Every structure is written in structure tokens, then in C-alpha cells.
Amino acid sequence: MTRRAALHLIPTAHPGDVSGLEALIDQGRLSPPEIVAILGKTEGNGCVNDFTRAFAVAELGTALAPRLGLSRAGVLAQVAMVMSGGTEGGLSPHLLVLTVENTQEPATGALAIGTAFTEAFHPEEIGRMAQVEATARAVREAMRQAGLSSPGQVHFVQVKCPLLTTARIGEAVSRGKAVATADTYESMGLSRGASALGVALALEEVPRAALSDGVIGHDLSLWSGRASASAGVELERNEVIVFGTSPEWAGDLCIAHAVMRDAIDLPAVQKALRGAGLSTDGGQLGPEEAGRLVALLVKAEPSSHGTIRGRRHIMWDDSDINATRHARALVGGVVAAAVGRTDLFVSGGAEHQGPDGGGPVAVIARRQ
């Protein structure tokens, strides 16, 4: 039996808005049992106390529970939920609902999707090699689920990972365990970084011998060109979604990726667009091409050296607005100008995800 992947992009009015999802289901355009993952951009601050992510996950679980004959916890146990907080600048809040169905259509070579989950992490494992290795195992399992036999078939890996809170740190200390950091915000970066290095390990981008607790969040020369990790308070495990191309899948969706070398690397965005069959002609996508764009996913991160192509930026020096919020707005503006749309999955915090100050970008589009 051939499989076919589909993506449904749904605008949201607020973080708990599931009306668009429910409407698609009620209209028969979306089958709940076929949902394997939901990605979303919510309008929180993207930091430790961004509970718009947890609110969205809870509402999605509640909406799907009766339609799947499960409890809310049952839904969240089987459907990967990746809510990325922060829609700074002109970014538009939305959901991306990923479905996989069996079909009688002939395999044509198309987008393939697989998901997998790690076990829940102990607080002392977050940001350390235990998280790296568990993530690598989950990536390999998601590849197996998608029928992707080679790392070269993988274009993008989206990970949702946990962070440390004061309560989680205290629980570890009560057992005599030391955590990677007592700074809850710093724990987000360490968790993202460990997750990204797990992707790099699974995709053979970084050798196991180069990895240790000490390099996580420090040796930025080690990175994945296909990893995107988003940290949140709403979970304790890593949830992994692998996007690739398989000759055994059917459908009209294709995916391509590139790596932005810095926050204003427009040519890299255009390279990914061309790889997905979209004509850029050196400028913004026209209405027809923009209509074929199904999703654009990209990582954003301020460069650690405080410059972009030799010119100073102040993202790290602004005490009022978090640096990753600046980066999301900046990169969001660059990619929006390239595609003529603002409903884009721009995720902040790119530790070990692309080179310092840059990040991977993936484009999913319908074939002409």
C-alpha cells in the first residue's frame, strides 16, 4: 500500500483557536485518524514562560479527543505537537496539520513524513549526551516509519524538546543530581542544542567521537543543516518529525532545503524555493508560485559575535526584547519578502542548527 502525505495550513485567531481544524474535519476535508503531527506558531514570547504553547496543545488535544475516541492525554501521546512561540514582526499565527493516508495511487516519489518520541527525560539529562543519543534514536525510528533508508533522503527534522524549570531543577537536586544549568532560559538553548546534535548524529553530519557534554551549546562549529529544535515547558520528552523524499510515496508534494549562512541570506532561501520547483526569477514569488507554496520552515538566531557581515547588531544587548525575538522578526521579514506571504514557521534559537547566526530552511510545495 502506498502512502501519501498532506499538509493543511490553518490560520488562527488566538493560541487556543481550533475552529479552523474543526471546520476541516466537519467538512470531511481532514480525517482525524490520519493526523500524525501538528505544528503551530503562537503569539507568545517564545521564552520559558510562554504558556501560549501549552494552551494551544491542550486545546488541540481536547478538540481531537472525542473525534479519535481517546482521552486528551491519549491524543498527546500519539500525535506530535510542535508549538513554536513568537510571531514577532509580521509573522502570522497558524497551524500546520500533517496527515498520512494509505492510497491506491501509484508511487511517484514525494514528500514522506515519519514521527517518533523519546522517553521522558530526567531534568539532569536535558542539555546533555543522554538527550543527544535519545534524539538520534528517535530520528532513526522516524526515518524507519517513513521508509527513508538513507540520511540523504531527509530534508528537515523538526524537534520539540523540553526545558528546565525551577521545580524540575529542585526535583533533580532532591535526588542528589546536578543539572546542566540552573538558568531556566539557558536550559532552552542547551535542550535545543542537544536535540540538534542528536539529529546531526543520526544523519551522519557529525561523528559520535566529536560529541560530549562539553560541546553542547559551546562548540558552534558542530551543527546540522537539517535540524530545527524548539523548546517548551509543555512537555518532558522530545517529539521528532522527519520530512524527506521517498520513491515509495505518492502525491504532489515535494520538499527541498538549504542553509542560511546568516540572517539575511536571501540566496539560500531562493535556492530552497528553486529546489522545490518554485520559480523565483531573482525576486519575490508571484501569486501563482506563492499559491503552490505549502509551508516554509526556517531557524533564526542572532550571531554570537554580534555582527552581520561585519556590521554591528544589538540583538544581544537589548534588555527589553529577547534576542531570539529580534531574530525571528528579522528572518521572518527576509523570508516573507522572498515568498510574498507571512504565514511562515520561523523558529528562534538555532544552537547547532546551521552555522553561527544562520540556520536551515526547508520549503514544501505542490508540483506544478
The other form holds:
4 protein chains.
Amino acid sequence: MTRRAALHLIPTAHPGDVSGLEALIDQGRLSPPEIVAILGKTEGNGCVNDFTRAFAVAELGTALAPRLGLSRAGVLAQVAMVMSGGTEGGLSPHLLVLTVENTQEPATGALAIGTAFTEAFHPEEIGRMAQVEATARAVREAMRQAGLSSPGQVHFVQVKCPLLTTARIGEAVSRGKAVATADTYESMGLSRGASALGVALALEEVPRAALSDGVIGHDLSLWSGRASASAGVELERNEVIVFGTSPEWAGDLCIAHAVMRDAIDLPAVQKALRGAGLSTDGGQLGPEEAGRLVALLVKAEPSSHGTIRGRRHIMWDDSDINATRHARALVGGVVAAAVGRTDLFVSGGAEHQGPDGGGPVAVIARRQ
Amino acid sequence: MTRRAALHLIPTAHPGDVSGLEALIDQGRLSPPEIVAILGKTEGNGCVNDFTRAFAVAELGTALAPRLGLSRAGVLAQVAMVMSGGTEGGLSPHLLVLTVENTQEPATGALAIGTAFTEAFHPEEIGRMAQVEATARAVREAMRQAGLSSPGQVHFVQVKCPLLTTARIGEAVSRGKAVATADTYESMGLSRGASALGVALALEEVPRAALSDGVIGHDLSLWSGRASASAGVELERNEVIVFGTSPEWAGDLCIAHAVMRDAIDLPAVQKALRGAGLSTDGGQLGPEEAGRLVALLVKAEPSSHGTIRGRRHIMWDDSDINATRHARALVGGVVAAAVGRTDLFVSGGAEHQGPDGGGPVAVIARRQ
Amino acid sequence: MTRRAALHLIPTAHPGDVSGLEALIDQGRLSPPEIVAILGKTEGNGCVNDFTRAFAVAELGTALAPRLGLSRAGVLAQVAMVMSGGTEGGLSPHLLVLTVENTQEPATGALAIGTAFTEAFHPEEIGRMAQVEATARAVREAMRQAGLSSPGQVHFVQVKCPLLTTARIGEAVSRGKAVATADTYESMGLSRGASALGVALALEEVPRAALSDGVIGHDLSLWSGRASASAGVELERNEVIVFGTSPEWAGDLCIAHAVMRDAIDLPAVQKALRGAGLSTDGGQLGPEEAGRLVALLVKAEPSSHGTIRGRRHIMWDDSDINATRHARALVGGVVAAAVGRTDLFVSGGAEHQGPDGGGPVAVIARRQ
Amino acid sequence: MTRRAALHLIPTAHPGDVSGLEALIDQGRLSPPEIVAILGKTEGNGCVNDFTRAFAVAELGTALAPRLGLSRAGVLAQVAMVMSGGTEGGLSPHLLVLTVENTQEPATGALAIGTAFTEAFHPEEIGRMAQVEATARAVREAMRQAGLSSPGQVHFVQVKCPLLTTARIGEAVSRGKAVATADTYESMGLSRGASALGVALALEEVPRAALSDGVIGHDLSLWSGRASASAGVELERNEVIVFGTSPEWAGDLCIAHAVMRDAIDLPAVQKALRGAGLSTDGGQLGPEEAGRLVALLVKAEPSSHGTIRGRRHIMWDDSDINATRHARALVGGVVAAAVGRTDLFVSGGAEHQGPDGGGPVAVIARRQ
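Could you output the structure for the form predicted together with another copy of the chain, given that the previous block was the form predicted on its own?
Every chain and every other molecule in the complex is listed next, the one we just looked at coming first.
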């Protein structure tokens, strides 16, 4: 018996919209017990006070609970939920529902998906080596679960990670523990960075000896070319979803990835598209190729040095629009230019995820 | 004697930064009397309270006044100043200084530039046929001045136009006149729209019989494929800059244009690039071609129907970030993907400038 | 048998936080069947894309459903939910849970609360006389239900009203009906305005003959001194909560109101406080008086003429922060100055609710 | 011969508006050589990319240069310019032009004004003791110049201070010097904090022994009750304006101050008003008293602990509106409630300026 992964891309009308998911289930096109993870782009600001993520998670849990015979908490314990806020520019809010089913089909060497969770972190572990190493263990566990035996088979690792809140910091302090930062917004970046370095460690992109508390968030020369991490207030553990190619899996989906060297690295996007069997002659995918694109996942971040190929950008200096919002809009434009679609998973905050100002891009497509 | 046009692209460190312009003048590389117009991207919000435009104009006037032996007002009467606010995403603030000089060189069929101004408008004329027709006359005058004898020779027309303020509306009302709108933000769109239709009329893109007060801002099927209009509080007349190709002009600059059908129409951008002699094999311009790109000017606007190729965008519903800011960031990403540079003139508010959700794009390049 | 009204002010940690409500219920201090309405201030932007309101309503419904033996939809059909987005400045997010219980206590002439709902509106009715008149009927029904026999007994009427969405407009158009506006943001104001005029009609503040479709949103000289309307996408009908003083009700709560002539009308706030038995000697309530304050409800809106007592404000011209956000922050400061607390129900958008730039203010307090 | 200070409050129509100043000069009501300082509230965001401050300074310099027979740089070297960005809520943009003239009038014990400048700071001095001590020396110099012989005679000290930019940091690094922070936004707070502690040192509010690099920005228990500091990119030195009461000065102006314990401390505002001879019976100044108010200067800042009198505020968590913008709107509402006017100098960022969440307030009024 082999396994087959599927992705269901469902447009949403607002952050609490689960009608599309419910319709697929009611039509028998999606079986709730097969759901292993749900990724989503919601239309909040993607920053501290973005409650669209929690709203979406709550409604997804409420919708699935009766269909899985679980409480809402039970659903959230079983299904990894990665909501990424921010659909700036032309990005289109949507859900990506990931399912895995057993099948009698022959294995074809197809997309494989595995998930794993760490234990809940103590606040003082966030943004530090404890989080790096726990994440690395979870990545290895998710690989094992997916039957991905070597790092080379892995093309993308999506991590949802916690952040520090004033309450959590206070709890740590009351136990005499110091946290990595007292700035809650900054803790989002440290948590993402530690998570990405955990992926890099598991995928052997960065040696253990190069890692220490001090490099997290500081030494940007250390990075994973396949990690994508997103921080949220709604969880205390890391949730890991590994995407790879396994000879043991069935189906017509394939995955490829590349690393954008900067925010306007169209050639890298096109390389990932070609890797997944999508021709890019003439620049933008034609309608047939665009139709075979199942998902594009990419990280966006302003370069720390304030320039793109030597020309000044204003993302860091804009006190009206957060820098990550600018970056998502920009990278969203670049990838939409490549594929001719806007329902793409562009996620902000790429600490240790690709080089400074760039980031990993992964493409999942249906084979011709 | 022939004429030769030149464009000087000058990065700016902030909206009041004229040091780059002054350095070029001091180095003898730019002669102040040859300046006919200055376009600029400034880093404000591009909306009602964007004072970066006025700040830039004031400082440019102050810097040029002693160098031209004029008062600041005298400079502004002579040199068309088109500051466009908003460098969202990765766009890089810069000035484009346009000069025209007489030369002994042979005419080569090169970029030609002409400028003209309308009379100051009465408030009640803004956004109405009076503005359409005065703009059309100014376009014809600028063409005549540039030696562009037919509409087919024109590739882009940049217009700076006024808007209604509470004070100007009050003045009209005190004379018993009704204005097109009492909403000052809305007046920006009507003024841009009337100006664009004036360009369309002069370039014979839209017949006179199709035009009336009622269609301005409403019938989006009427548009110019070469107009770009920008509204600002700092002027009361329309300032028109016509770009074309004339057999009577010298130099190595050429221009081409295309019309983006929507905000992610990369093929249209690539068509304009090819038209100006820039190869786009492989998607993004290589360093050599990018180096020959002198200026790219494009309009950006959210589609009125709330979707891009059938997928929902959230630009109109975001009460934190103005829709035009989203659109500039998005289109900035698309054109930067094409050319590998971010110092591009992406301007928002494309009423009657290209189809709904799209807009004209013009490319000025140095010949190989 | 008499009735007694109570208000439970519950601070919230985030828009989906129902833990405080659940704790009160679990402690036996609040009986779910007695809940007639829940008002809340949530920390979104209070504008079009403020999903904190819907999030709060969803979680309140989810929390109450098992405790009332109803579905979530059943809860929402029974309990009026008025979430008001926007806690700018120092305002503190909170819920106000309104309960009514039967009691053996003697009637004392105390706070009386009544609720009523209109039918769902057709889109073409919103912002027009149909909404005005249906609202007036609902106000009269809520008065009757509360035993308030004359308009003079009514001190405040809170209305939650629908708005037009692109989908709703399309539905109307498909039936050949024209809507009051095609601008969804503008529809919020028209819906609030029509609702407020409905209150004014029921309370005999404005005669029926003065009302017509044309005055809604335009003739700002027509207003209610006791209406507060809030628009939200989550409903299609008007939900009306009437607050008054009735000789037939028991308990120690009393209510008073006044009308702020402009946004800085501290004397009006102090008049309402005094009306509810709270002394304001020295300007700000002392701790004892502040402790007896149960709720302060007030409307905030920028004056349409752009000035406050002749001095320019910039609320309408700020394209980064919506005008209603400025107004809530300002009025929040004024009322917090008066009472020395920040958990106040300051709601934006005061069309026909008090004079231009001002608004009604109501105070509910415990008697000494 | 005695001196007399005067303040001219001039409303502005936009940040570059100097027409009111020019009119006063042209009417002979204000003599340019008597101008010692210009304070202004401009309508930008008050944060990093607020160019309205620099625009205002540039236009003021341009306007005064010919009237003083100086270059623009010469004007700025002589006249202290303190532009404070941010007129959130209902605050009204305006200029406060401070003049000092010699007079034959008898000394009355009136408002005295003195100004002084530090040397330009090296970047590594900003936010550190070097800035503290240089500021203290400048305060003493300004006191001496104003004839204020003891700290008790001083009621308010306004400081304009520099910030770190990427370029300035790079310059220091190139000399092998470390700066206090690499975060340019954070440097604004450190510079304001060091400046405020310099005032506290000069006014003997904090002993020298309590001060060190380490307390700046960290030990919020150290503060001045009379300092107000504003950071701007347009200068490299500190500019100090001292306001006090001196028996040697003439005129009918007087000054008083108080310290707001938190953002809603109306009683402190009323205490300062009474100190300046303005009665506050009934809460808000009546028209006559409001007319005698010449200027109200106050600092605003969100409390670091996230609450106001125990109730949560959302200022720090709002990623759409900067926390200082919320704070100015809030405090603007509180002080406008007190005085019935909105043309008030409410300035954000109160590090070491009053207690955590509060700040100094000064009132300048005409005697009855």
C-alpha cells in the first residue's frame, strides 16, 4: 500500500470563511480524516495585531470538529494549521488543505508530506538553541513519517512557531528565567530564525558547530534554502510540515525549489517552475501551465542593508506600513509575474530562510 | 540644427534631496537651461496628505533658481515638475531630469520630448470636458513643439494635473458654480481621468463624440494607451510632457510602449522592452540590457471589480493601506521582475489610462 | 414581579477572548438565559476590513451555544451582538454583557432595557426610508417590551445595522433594483444614518415630514440626540437596544444622557455624569465615583467642515489613518479625562447621531 | 533695559505654509531679528519617515533668509527650529514663533526665554552620557542667557536632538567607534532620553551619581518633570530652549507647569492651568480663559506596562498605527478637554520626561 498526497486550493471570501472547505467535504471530494495540515493566507497585516490568523484557525477548528468527531482542541492537536497573514499587493486569500490517503496505486516517485510537532516550549527556550534542536528533531521525525530518507529528498519545510507575549515573559521571569528578548515583535523574528536554523540543521545545510544562541537573528550568512517559518500567538510548540519527493509515494504531484538571491530574483522563481515541469518560455506561464501549478510557496523579506541591487528601498523607514508588508507585496508581484496567478503563499519574515533579502521558493505542480 | 533629448536618473536619499542634481550641474554634466521637465518618485503615501511631492518641488525650485537666474516661481513656470508619491514594495526614490539641447549631430530618429501647459483651470472645470479639451490642445501644442507630426509618433504623455481643495471648491461656490465633486480625494481621480481622456482625444484613441462630462470617471471602456496622469495640490493648470520618436531628433535614445491588460501582465512589459531594443530571453533583463534601460514609466491601479484573472484581491477593502499603494507595490514587483531594477516610475491612479486594472507602460532605452 | 437590568463589564485580552464571560458564568454570577445583548469594543480598525468584530461574535456564539442549548446561529438570533471596532488612543477592549432578570424586588425606577429586531433588509432598502421606518418600528417595539411608554423615558438607543457588499449590490442589480450607493464604505455611513433617523423618528426628535431618501447622509441638521448606530457586515437586519428609565424596573442602576456639541465638549460629558448621580467637582471623577460608573457610551466623528471651534483638524486628509480612527482616539481622550477610566464604549461614525462633529453620550451608573 | 518675550501662535494650512508668518512680518507685528526659536506641530506621522518636519524647517529658512539678510543655513544656525510631527486626533497644525525684544517697560516678573546649542555630536555620543552632559551645559547656558539664576525658576525646557542614521552609524564604525544602537528608530528614543536626563541634571532633578550610559532608556524611574525632547534627522547638535519666570523680564506672559502621572491625568493639566492664572471651575476653560492661553506644551507616551490605571491599552500592539501616534491623539484629547482648544503642542516620545506613561505639561498664558 502506498500513500498519495493532495493539495486543495480553496479561495476564501474573508478570514472566517470555511464554506469552500465545507462544500468540498459535503461533495465527497475531500475526506476530513485525511487532512494533515491546512496552510492559509489571510488578509490581516501579518504583524502583532493580526487576528485574522486566529479567527481562521478557530473557524477551521469549529468546522472540522463535528466532521472528525473531535473537540475543537482535538482538531488543532491533530491538524497542523499554518495561517500566514498579509495579502498585500495583489495576493489572493486562500487555504491550502493538505491531505494524505492510502492508495492501491503504484508508487510513482511523487510529492510526499510529513508532519510532526515539538513539545510546547518554555518561554526561555524560544529563539534559542533549545528551539533549534527541537525543531531539527521534529523535521527528522516528519521526514521519517513521510518516508523521506535523506535531506536531499526534502524540498520545503514549513514551520509554524510560537512567539513571546508579555504574559509568557512574565511567567518565565517568575521562575527566575531570562528570555531571549523582552520585545514581543522581535521575538517573532527570533522564533522564526531559530526554527529555520533547526531546519538547516536537520537538512545538513548548516553544521551544528556553527550554531549557538548568539548567531540566531544575527549571523545572516547562516540559512536554510528550504525553510519557511511563520510565528503566531496561537500555539506554544513548533508545528512542522515537510514536503519532499519520495519513490514510495503515488500520484501526479511533484515539487521543486530554488533560492531567490534577492526580492526580484525572477530567474530563481523560473528555475523552481522548470524544476516542477512548468515551462517558462516567454517569461510568464501560459494558461495551461498555470493550471497545472498547484501551489507556490515563497518567503519575502526586506534586505537588511536597505538596498536591492544597489538601489535604496524604503521598507525599513516607513512608519505607516510595516516592512514585511512591503516585502510581501513586492515578492508577490515578482512571483505573480512569473506564473500569471495571485493565489500564492507569500509569507513574510525570512530570518535565516534564504540569504539576506531573498528566500526559498517551492513549486508544487501536477505532472503533464 | 537638430535637437537631442536626454534623461538623467538621479537617486535621492530623501524627498528634499537635490544634492545629486546639484552635483551633476556642478560637474558640468547637466546644463540647467536645457532642463524641460523633472519627474520624480518620492517616498510619501501618494495620497491626499503626501507632502513629499511639494517638498521635492520646493527644493528643486530653490536649487535651480540661482542657477537659472530666476525666482523659484519663475523656475516652476518654466520647468514641468511631475512628482509622483509612493515607492511601495521595492521601488527606489529617484528623479528623472529631462533635458533638450541643440546639437550639430545628424538626426537619427530618436526620442523627442515636448512640453506644454494649459491655462489655470477654474475649479468647476476640473474633471469635466473643459479640462479634457484644454489638455488635448496642450498635447497637440507639445507635439508641435517636439516636431511630432502624427499621433502614431507619440509613445507616452505624462500629465500633471490639479485637484479640488476645500478652498477651491468654496471659491467656485462663491461664484455660483458647481464643481464635479465635493470630495477632494475623488477630485484627484476625476482630474486624472479628464486629463487622460484629453490625451486620448489628441492621440485619436477616443472620438470626440464619445466624450462628455458624464463618462469621466464612469465609462472605463474609454481609455488612452499612452496617457499617464498624476494629480497634485501644488498646481492649478495641467502640465503636459509628450514623449515620441521623431526623425528630426538626434541621439541614441529610443522609446516604445505597450498596454498592460491587468496588473500582472508581464508579457506586455516585455513587449515594450523588446520594442525599445531590450532582449528579454530568459525572462529578466541581463545586466547589460538593464544598464541600457534609461527609464520605465507605468501606471498602476486596482481593478474595479476586485479580482485579478478571477482571483479576489483585497486592495479596495484595506482601510489601513490605500488601494493605490497596494497597486504600486504590485506593479512595481512585476516590472522589477522584468528588468531587474527598482528605480522605476510606477505611478498610481490610472483612470482612463489603459483598461480597468491595467495601464500603459513605456520604456526609454539607449540603443546598442 | 418586576425586572432588573444588569451590565457586566468584562475586559478582554484579544478579540476572541471569551474567558472572562465564561468565568462569570461558571462562577454563577451571570446566567446565560438572562443575556439580552452583548456590546463590545474590539481592537480592529473599525473600518471595512475589521474582522475582529466578526471574530468576537463568532467566539461569543460558540461559547454561549452549549450553555443555552442552542446552535451558534440560534444564539445570534436571540442575543443582540453589537461589536464596535477601534480602541484607538487609550481605549481598552472590553465586553458589556446586558442581562435582564425577573426579581421580587420592588420597582425603584431604574435602568430598563429592551431589544427588538427588524426583518432582514433588501439591499435596495439600506440607507433609505425603508430602513428609517423599520428602525422606528423596532425602537417602538423595544420600548414596549421594556415598558418604556414615552420617548422621554428613553436615554440611549444602540443600533447594529447592515451594510452593502459587492455581493449584496449584485443581487439587487440582478433583480433590477438600484441601491443607495455602489461604494461599500459609504454604505456603512448611509446605513448608520438611516438607522439614526429611525431612532429620531421613534423618539419624536425629527418629524416624519422632514424625512426622505434625499436627506439621509446629507442634511446633517437632522439628528437624534440619543441614537448610536454601528454598521457591520455580519448581519442583514437592524438590531435595536433601547436604554431608558422606567418606574417599573428594579435595581440600583440609573442612566442619563447629553449631547456633545463637538468632539471636545467636556461640559456635555460632565452634564451626563451629573445626570447619573456622579459628581464632577474638580473635573475628573474621583476613584469612588469612577467605581460607580458602569458604562459610558458615546459617538465620535470628525466634523465635516474640517475644523473644531475654528481650528483646522487633519482627520479627513490623513490617507494613512482613517478619519473615524482619529475621532475615536480624540473623543476617547476627552471622556477618559472626565471619568479617569479608559474602558469606555466610544464608537465611530455618527451620521445623524448628534450634531456635525459631536454626538450623544450616555452614562449608566450605580446609585450611591 | 529689560527684555520681553512673546509667542505668536500661527495656524498653518500645510507643512510648508509660511504665509501666516510672512503676513505678521509684513504687517509689522513681528520683527524677524527678534525671533529666537520656532516651534511647530506638523501633520506628518512623527516617526522615521516624517518629512513634514524638514519641509517646514526648509520653508521657514527660505522665508526668513532674505528678511534676516542671511543664507538659509545662516537662519538655521541662529534660530532654534523645533518641529514636532503628528497632529493625531483633533490636534491642529500650527507654529509658535518665540521672540525676545528689549523694552523700556519695567520688569514685572514675567516669562523669560533662553536658547543655547551644544556642539555637533559624534554618532557614538548620541544616547550616552556625553549627550547628557553637553545638554546639561547647554541648559545652564540658556538659563544664564535668560537671566534665570536657579533651577526653581525654570518651568519647561524644550530640546531638539539628533538621531542616528545608517550613514552616521557607518561613519562611526569606520572610525572604530560603537554606537548606542544600530536601530535608527530606537536611536530617537535614546537621544530624547539622554537629552531629558541632561535637563534633569541641570535642573537638579536627578543627581549626577545616578546617571550612567546604562540607565539611559532603561531606568524609567529617573526623569525630569520639565524636559520635552524631540528628535529629528535634520540636525547634529542639541538645540535647547529654556522657559522660566524671571523678575528681570517684562510683559504680561506667565508660565507654570505640572507633571501628568499618566496619560489621562486631567487634574495635573488643570493644576498647570491654575498655576498660570487660568481658572478651571467646571472642568473646561471658558472662552475668556481659553483666549488668554498662549501655549500649552505637553509630552505624550504609552505606558510601557501596557495599561492605564490597570486597564489594557493596545498602543504597543498596533502594527498599523505607531504607538506614539495613539499617545498623541489620546493626550491631545485630554488637554483639549481641559482648555477647549486644539492648537496645542502635544509631542510624542517621553523617555525620562515625566514618569512612565505620563509627562510634563507647561502652560503659558496672558495675565488677566
